[in-house]
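Heads up, the chain below is alone and in the form predicted on its own; it's given as structure tokens.
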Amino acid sequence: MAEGTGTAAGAEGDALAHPGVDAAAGEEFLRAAMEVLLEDAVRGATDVTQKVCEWKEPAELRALLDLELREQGEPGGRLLRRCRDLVRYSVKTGHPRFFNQLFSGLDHHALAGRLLTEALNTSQYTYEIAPVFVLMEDVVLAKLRELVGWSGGDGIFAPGGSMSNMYAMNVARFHRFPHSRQSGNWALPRLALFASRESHYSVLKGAAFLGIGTDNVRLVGTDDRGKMIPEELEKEIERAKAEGAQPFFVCATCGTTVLGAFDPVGAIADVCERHGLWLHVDAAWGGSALLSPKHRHLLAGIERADSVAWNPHKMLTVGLQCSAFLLRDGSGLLQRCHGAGATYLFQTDKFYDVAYDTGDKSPQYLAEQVRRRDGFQLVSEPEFINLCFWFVPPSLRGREGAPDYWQRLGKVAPAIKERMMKKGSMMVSYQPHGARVNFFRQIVTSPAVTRADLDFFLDEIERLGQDL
């Protein structure tokens, strides 16, 4: 944190008279930091004449970097030197001679996209908070499914292939045992899932996380090239059944971590069909071969899978982490399995198509103003920085005893939200909670907010809801 940019938590009075950040100084620092980024992290780190890394042992590196967390901030110049040190002593994964991982290289256009997402700092769960990114995600996922060979389906981006594989296990379990979502593993028979001995460790990790248990992961034999042997899969399934377990899931791997082997998906799909098992293809590494006419044959039969994991952050040079979990089912299975129905995010009475809501993700001064103003009513006294309140338009004031009062009041917040969104004046969330009808939830965390901003917030709600 740079000197002079800190804020005093809970400060009142003059603290609201001006923004708590120096925007001009911040922009000056950002320009200088972008120069470091371009010169050191882009040009220097991709220069073949430079080192891939400047290795230091942990104790030496800790001393060089001076990582102590201090009570006070540091001058901008010192922060810029720290930025340069960070690049200097980091591994240059964009270097032409970096061959260490399944990802490498630096794509300037992908980097620009990452800078934009960081600058906009939003989340993907609803269209109202990330309209552009939600539509982009919808189009990209559809294209990836098309490359797999599906005309429809569903999907979501995940933070890495491990999570995509875990999503697949959970959806497969839910598909086979829909009551598992509510009842948990206690209500299920002993499950069995299958993957090759060369499969990614995330299969075992996912089984542990989901309560299935690593003992119930049957590792299937592979040939000398690292490919799963379908006949061995069949034997393992029969063995699990004989032992009283319930097979439900098979994970084929297209691009194993060490050998780069592609399991024979078509033959494995035949086995899964005979036994009624969910087929997931972990194509985190090899999925991008689908874009190559020369190598696409390595994934022959992938269109028969029920789900696919594919990591664009590997061969497509997208930044870490980026994994697509793709589903052949288009009936809403993913939503039914994972949706939590958080009413503060996923309201059904929004003014736009909620199918695009895919995530299913100073208080004292303002509270005092809410208490003083006609038409504003606290839902409860704020305990932290969440301020929850109703705006009661003039048409409903004094009608609290009317039989349709709460039903009508519940429609006020959605209507005001629609108006403010279309006007572009501000954004605030609303939601119901238990038996309480829709109310606004206001949270201030930005140090740039002033008293004038808070006054405008209440004035604008009043303006937008006056005629409701």
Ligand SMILES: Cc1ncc(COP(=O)(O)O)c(C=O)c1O
Contents of the next structure:
Protein chains: 2
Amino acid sequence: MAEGTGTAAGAEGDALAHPGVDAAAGEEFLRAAMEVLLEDAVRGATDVTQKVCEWKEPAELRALLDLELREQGEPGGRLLRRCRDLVRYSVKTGHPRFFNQLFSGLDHHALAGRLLTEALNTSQYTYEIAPVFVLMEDVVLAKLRELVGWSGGDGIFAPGGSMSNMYAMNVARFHRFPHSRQSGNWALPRLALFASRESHYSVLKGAAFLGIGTDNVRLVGTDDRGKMIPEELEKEIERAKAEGAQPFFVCATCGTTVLGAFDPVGAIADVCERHGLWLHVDAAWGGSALLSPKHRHLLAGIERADSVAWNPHKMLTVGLQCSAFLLRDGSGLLQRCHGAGATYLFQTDKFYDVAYDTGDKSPQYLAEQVRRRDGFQLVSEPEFINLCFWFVPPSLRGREGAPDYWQRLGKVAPAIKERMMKKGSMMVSYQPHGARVNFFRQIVTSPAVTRADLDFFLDEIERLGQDL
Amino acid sequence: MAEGTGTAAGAEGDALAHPGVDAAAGEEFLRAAMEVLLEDAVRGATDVTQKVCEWKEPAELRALLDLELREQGEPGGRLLRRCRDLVRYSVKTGHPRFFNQLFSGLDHHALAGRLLTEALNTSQYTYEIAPVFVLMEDVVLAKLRELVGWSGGDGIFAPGGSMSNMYAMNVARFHRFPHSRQSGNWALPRLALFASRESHYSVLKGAAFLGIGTDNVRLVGTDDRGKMIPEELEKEIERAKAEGAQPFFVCATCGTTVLGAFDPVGAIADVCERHGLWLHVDAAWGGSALLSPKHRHLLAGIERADSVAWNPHKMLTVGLQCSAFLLRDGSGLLQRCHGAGATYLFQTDKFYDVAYDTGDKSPQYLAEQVRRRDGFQLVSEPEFINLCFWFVPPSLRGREGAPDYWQRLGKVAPAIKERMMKKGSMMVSYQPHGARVNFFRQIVTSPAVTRADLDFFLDEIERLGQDL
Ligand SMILES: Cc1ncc(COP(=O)(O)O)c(C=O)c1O
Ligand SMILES: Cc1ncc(COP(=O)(O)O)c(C=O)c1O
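Since the structure above is the form predicted on its own, I would like to see how the form predicted in complex with this ligand looks, so please show that one next.
Let us now look at the entire complex, which starts with that chain.
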């Protein structure tokens, strides 16, 4: 926390009288930090005359950076120096002489999109909470599937290619044995899956994670260029069957991590068809060749795959972490198997207890109001900052004994929510819980919230629900 | 891709003559986009007099945004309008009247850290590639463990609380049955795990993913406040044993998602001790109460847990997605079980084939040079943009027949790498592969790379390896 931003002061005394953040000071700091970003992390970091890295031994760097986490905040100037040091001692992955990873370079337009995404800080699970991003995801996934050669299908963004490969194994297992979701592997025959010796280690890792075990991954031989030999695959499948295991999944790698080899997808698809196996193509690295009319032949046959992993963060300069998991099935298999959202990396450098302390006062105040006001009813006494309550509109008050009381009350929260969203005045969630019909769950974590916001919150519910 | 940035022009004709990005135009755009960020996504989005959301039906919004992905780029002005629309129609999760999720609010300092992290675009797997972030992660995890009450231990940042809960189950399974990693669940007795009826759905999801199955999750009864009843837990454990299952894992929830209830960790720890079970505390939501001297009693006993999940992105305003998975074990169990890195969310709005096309020319040019230059030797003919080669220093040239030739050659790449890092002149990776000793793997994905950079790359290797 920065000194002098008013945050600490707001937390003492009456935390709800004023916003617990000084927005003007915060914006000033943010503006200065963005100057560091532009000058040091963008211009300097891509300047070929500057260093790719400023090497320090760990102990030396630790001392230089002074990373001790203290109780007290630091002045803005000190924090800005820290921002500069962060950039200075970080490796410049956008530098033209950074060839170290499967990603490199800095695209200014992509970065702009990523910065806005950070500032908007939302989650992707529903249209309600991320209308624009949900539509964008839909369009981008459809485009990627089109490039694979599918007219329909499904997909999701995952936090990395390793995760996409694991999703593939899990969906394939579920597709073959839908009851595995409930019963676990014990109800299944011992499974076997296949990938080349040059495949990414996430195939082994995924097998371990999914309770399949690395011994049940058969690493198929490759030719001298690093490509899987389809005849070897067929032999391994026969061998597994002879040993009493049940083959279910083949992973072809298109663009191996070290040599950049492409497995022959068409011939592998033939083998999979003969044996009724799920074909997954790990195109995390090489998938972007599909954008090139000249090079897409490297992935010929990929349209016959059941699933594809493709990392735009590797060759399309969109920034870490971005992996697409694509599915040919358009019948909702992914949804039936599991629903997992795309996710973010950790980014921070400090601690607050202020946010907590302010948040703590809000439910006390709000619970007090809810107890007092006509038509509001707590679901249970709050122990934490979850405040769960019903709003009972005038038409239902005093009618608790009526046979349709709870059924009608359960319709109140959704109706009020719809009205507040369309008006854009505020947002709060509701849900039923066990035998209890829909109620509101109010959460305050933002130190910026004031008593006026909480009063508005209750007034607005009353206004929106008066005629229900 | 923006029009007039020179990217397209660079890809035609001689792609390596000039950088394939117009840095000045890119920076200008980025600066303008950052103004949108500050004005609209920060100031406007936290202004209580403005709307929390601008509701549109999906079809209407889709038409408004014009999301069609086209072959051709758009002028900067149009892209900026798109940035403004993105913000305008997104939900303002930083708004003081957004109470919809377990996260809300906007902290300017945290956002500054996140923007810099995006700009630096690096991965967390080694000190080499992320020196500052690796040290920071270390310090922050140690602090979180200290707050839990542990003096040692281990941990990792995960893309979300769901993932942290899955890590916990996987580590617990591995700890009890180390061979499960190789052999899968078939070599184990049928497992059973326990969580309260109010626990987060990720416990069930994780059990399905790990091949344990949702039927083997026993949902333990709760009291009227939503807290797990320790006596019920003990009964469920006995029941599972009687039914031939093997209990191994108990998840206590500290801060349930709906009611905000805290399971009594101390009493649950007693039960776990009696039965020799792994105790995981899902403190994704309530963990931040540990920062408050007044409220940390809610988690009393958490120091007795074997592992803890804690989401700073929920109550500490650090931004999505940030979940800490903490482990009491400091013996390297996590490393032995699996090594998974923290990861990012997808963020982009467009496609490039230009990056690919430029990247395509570079290895052709570079492979040509490697073939020509004395002392450079291709490992294999490149099919893709992975260029794998050895540098043979003068002292080894013509000595291929010597018994220690390969052994000595294998030490060349690490020595050169160390020198380039310390000098900061460039970065490239090396690895052994099967029977082949260490070689360099060069990758170009950045359109900014020119022929001069590639010439420098080979010259620099020669310079650094001349005396080896
Ligand atoms: C072929 C292949 N598959 C999967 C992955 C894993 O991708 P991620 O690092 O995004 O988890 C990689 C990463 O290099 C890869 O090269
Ligand atoms: C108690 C609890 N555990 C786990 C999670 C999952 O966290 P995430 O959404 O980061 O995956 C949540 C999310 O709300 C939660 O409330």
